[in-house]
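Below sits a lone chain in structure tokens, taken as the form predicted alone.
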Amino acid sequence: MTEGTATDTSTPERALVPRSDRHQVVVIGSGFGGLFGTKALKNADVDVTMIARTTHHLFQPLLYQVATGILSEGEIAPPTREVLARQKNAQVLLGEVTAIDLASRTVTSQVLGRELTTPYDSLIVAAGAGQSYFGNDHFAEFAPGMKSIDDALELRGRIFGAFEMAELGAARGENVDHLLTFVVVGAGPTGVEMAGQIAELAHRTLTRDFRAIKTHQARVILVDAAPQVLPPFGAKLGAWTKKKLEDLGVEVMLGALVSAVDERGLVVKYKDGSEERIAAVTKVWAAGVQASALGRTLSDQTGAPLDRSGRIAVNPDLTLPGYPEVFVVGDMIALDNLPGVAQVAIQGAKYAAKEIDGRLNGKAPQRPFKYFDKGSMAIVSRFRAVALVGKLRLTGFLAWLMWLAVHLFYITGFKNRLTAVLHWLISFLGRGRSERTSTEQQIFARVALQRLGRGAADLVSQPGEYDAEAERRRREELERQALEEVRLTDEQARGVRV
């Protein structure tokens, strides 16, 4: 395509990413499957090209504090390219991946309208998995998930605009119940990070900020289908964090169902079949996962079978069946009944490094994966954490020191470490949140670009659209504007009556 010449706006314009003679290692996804496997290829005779569909490398299970304001976005989610800019073989492209061709070896990605296919030798798919709706995706619109920056910003939008809608509406002397009731739906580890911060919020950080309300009076309700917390915590940790919640302020309510989410609220179901309805504005969805969309593309070309969570069975050694140069790591692969966590897509896609790398030295391959179970954690509130590792179960603070010790090794960069710490010395020990900006563009831009035809596509020019003569009228204008400012300098003609 040349620059001038007009291109269909309903057709993404194509490109083919030209072959060399090394061989070429496609990573898709920029999570911690795709980083560390990228990462371990470091020293390898190959080229790697990673796909993403965002810039930055995301620490996922802190988002939780960026939508309640005790970090920065940056903090946990550092440029893609900063991270491997030292890697010399390490290629970074943006792009959804749309299609993968196994039979072609290739892999197509698209942005705004922009499409490239990019040919491999081998692959490591590691594009993760998203927010499970349980079939009604529409709650969505009202109930953000968990999965992205995006969804964190919006949520603290959400959360933060709550209460200042409150104070306003309090001040008019309207009923505020419905602002400031806060609804977590999900009790695993995320559910109740989110709801533990949400509680410690309005109980302690806000209770001076705001005059026609007192949010200490807030409603935080933990909603799920399960009959306990935490379940894969086991019954005594579950237990334990159901009460330190209730101690909270948090309001547990387990075996309800949620039937139904509007603007205004939701309903919940328990299992005698009698329903309740809750009045809420605020609503966060933090119960269950679906794999990518691109493990229905691998299993339609392989036979391998999907789960009801949409992971694909692979082989022992991380493979497809029938496709040897294909591996898929993380959240993607039901194997063992592997656990969706971040050690697993770290080991998974080190592991399959390993093996491309031993293939092209003519070593044997590998023993088939074994994962390695590091442990579980999760925050309750401050000074208030659960940890399993192993046989071992820690509660209350030393579960907490540990929680921190290890999301703060995991956290890439040192800089972002550094400021961490102080975010939450500054949480933790005094009541201060430093990251509570929000906008209303944050809550409403994802449903107002989900209701284009083509989401940002459509706010775009496709790249072979070009206005000569409009470009060269807005050049004169801002000339003109630029000499008349180096006048008004130069004559000292500013604050001179005219």
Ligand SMILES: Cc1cc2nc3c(=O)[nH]c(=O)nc-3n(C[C@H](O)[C@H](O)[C@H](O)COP(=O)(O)OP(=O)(O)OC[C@H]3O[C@@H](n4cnc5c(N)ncnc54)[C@H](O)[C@@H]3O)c2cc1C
Given for the second form:
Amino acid sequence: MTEGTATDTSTPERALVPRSDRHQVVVIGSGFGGLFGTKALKNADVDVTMIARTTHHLFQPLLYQVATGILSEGEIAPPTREVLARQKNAQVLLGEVTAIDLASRTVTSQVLGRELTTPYDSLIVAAGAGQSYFGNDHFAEFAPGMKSIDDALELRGRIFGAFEMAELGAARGENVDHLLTFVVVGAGPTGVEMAGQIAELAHRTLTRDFRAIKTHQARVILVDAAPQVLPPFGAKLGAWTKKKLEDLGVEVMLGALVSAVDERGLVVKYKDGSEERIAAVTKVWAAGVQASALGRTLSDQTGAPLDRSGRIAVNPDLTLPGYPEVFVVGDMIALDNLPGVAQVAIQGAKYAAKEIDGRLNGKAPQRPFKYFDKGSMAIVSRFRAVALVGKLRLTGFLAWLMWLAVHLFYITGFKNRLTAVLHWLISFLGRGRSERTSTEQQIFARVALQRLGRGAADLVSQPGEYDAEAERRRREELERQALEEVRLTDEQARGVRV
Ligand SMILES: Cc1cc2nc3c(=O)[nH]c(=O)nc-3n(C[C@H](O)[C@H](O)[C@H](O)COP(=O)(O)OP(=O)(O)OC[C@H]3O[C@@H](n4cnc5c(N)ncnc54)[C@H](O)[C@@H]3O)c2cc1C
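Next, report the structure of the form predicted together with the named molecule; the form predicted alone has already been given.
Up next: the whole complex, starting with the chain shown before.
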């Protein structure tokens, strides 16, 4: 049997041919849950097929460093295929899962209009969560979120691009305040880290690079409807973080709900009903999460309820009611108020993998899944962080060192760790940013693709519609043109009036 190839049927939808008679495990997602679940099945007597819509694993906690030019995207997003190269029982397939059929035990995925059906014996769903705009999805056009490499690169382009446009505007004698105002919405860890880094960029990194503008005059505003920053860290650490952000020059606006967003700015509404407009071209949305829409599919088929964030209620062993072969882990689940953090996904995925292996070996079921909280931390600026580990509350340099050690440990791959350390040295000890490259496409491609009916699929030929004859004619024409170029050069016929 051919390894991992699709059967040759004439219908556009094809079915994956299993690689062996072994138990087939399908894992959806290559994030923390997907990758750690797949790795945990390394020694199990199963074939694992990981299906994910990106070809990389993603270390989301460091996305803000890609957006602000500290790290490269490759350092936090290694190719999943490379990470799993030595795990012979695992195969990786690119595809957006569009359907899960619990009755027929199949997963349907798609990439650029090419569809594939993959059968499973056991399924681990780890499709994570996306950004939530709390019912205002139209805000996304002007205030990108921070969930993917695309988001981080777009934000990098928008942030550094705003300084460029401000320099240009100032050189033309225009008011550029709206270009030099950066608003971060959401004062959770991501928002705090993002605001702190934009402030460091403006007040430290870029101060010598421009002529017409003074980057240290840039305004960085952190907005949240909540009454404090970092609510999950408690009042004391929240107050400490707010003070440190203000020392960095960040304006912290609390109790302010974003009620409108457009190209030139946003409107915030206070509790007393009053409104304020902030003119700011660059907005970053770091508030709210919405679990993968696959949760809805699973809920419709099982009756398991979804919470307000679209997270599905699972059994204490992370399975779906009535479907013990289907596990859901990580950001998609609503269980015991577990937070949406990497460790919940990692531990849940390992638990599911152990259960699958145990069942095949006739072992008794494990006890219900129990999350071990290893603590939370957020970096405020270089050398300053907050950490909450059990009852221990740490602030400042010590917390920062702890942040450094933990993140180094969890970055995937030795070479990524090495280059990340180099880039941190450049940014934290020096004032540089190694990864400032950005392009126009980086900033505008997302919105442009969304305007196409089927996104990128509209830009490529469809399976079965490939016109080989047209392709042959195009090649002949190109060859004819090339020969003509050669003739013109050889006969010194260029520039000769005919
Ligand atoms: C900016 C940011 C900062 C964070 N900081 C921290 C932190 O400091 N500490 C911490 O513990 N946690 C942090 N988190 C949260 C943490 O990253 C998540 O809790 C964790 O990634 C959840 O793991 P997961 O496997 O459930 O989902 P993810 O890691 O999000 O993985 C989901 C995977 O599913 C894929 N996928 C989604 N839909 C489909 C589909 N339909 N078909 C195919 N594939 C699909 C995605 O491409 C991805 O590979 C942060 C998150 C963000 C966004």
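Treat the numbers as computed from the prediction; the structure is a model and nothing was measured. Only the largest set of C-alpha atoms that superpose within 1.5 Å between the two forms is called the rigid core. Positions refer to the first chain, counted from 1.
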Taking the rigid core as the superposition reference, indicate whether the CA of Arg19 shifts 2 angstroms or more between the two forms. yes
After superposing the rigid core, is the C-alpha displacement of Arg451 2 Å or more between the two forms? no
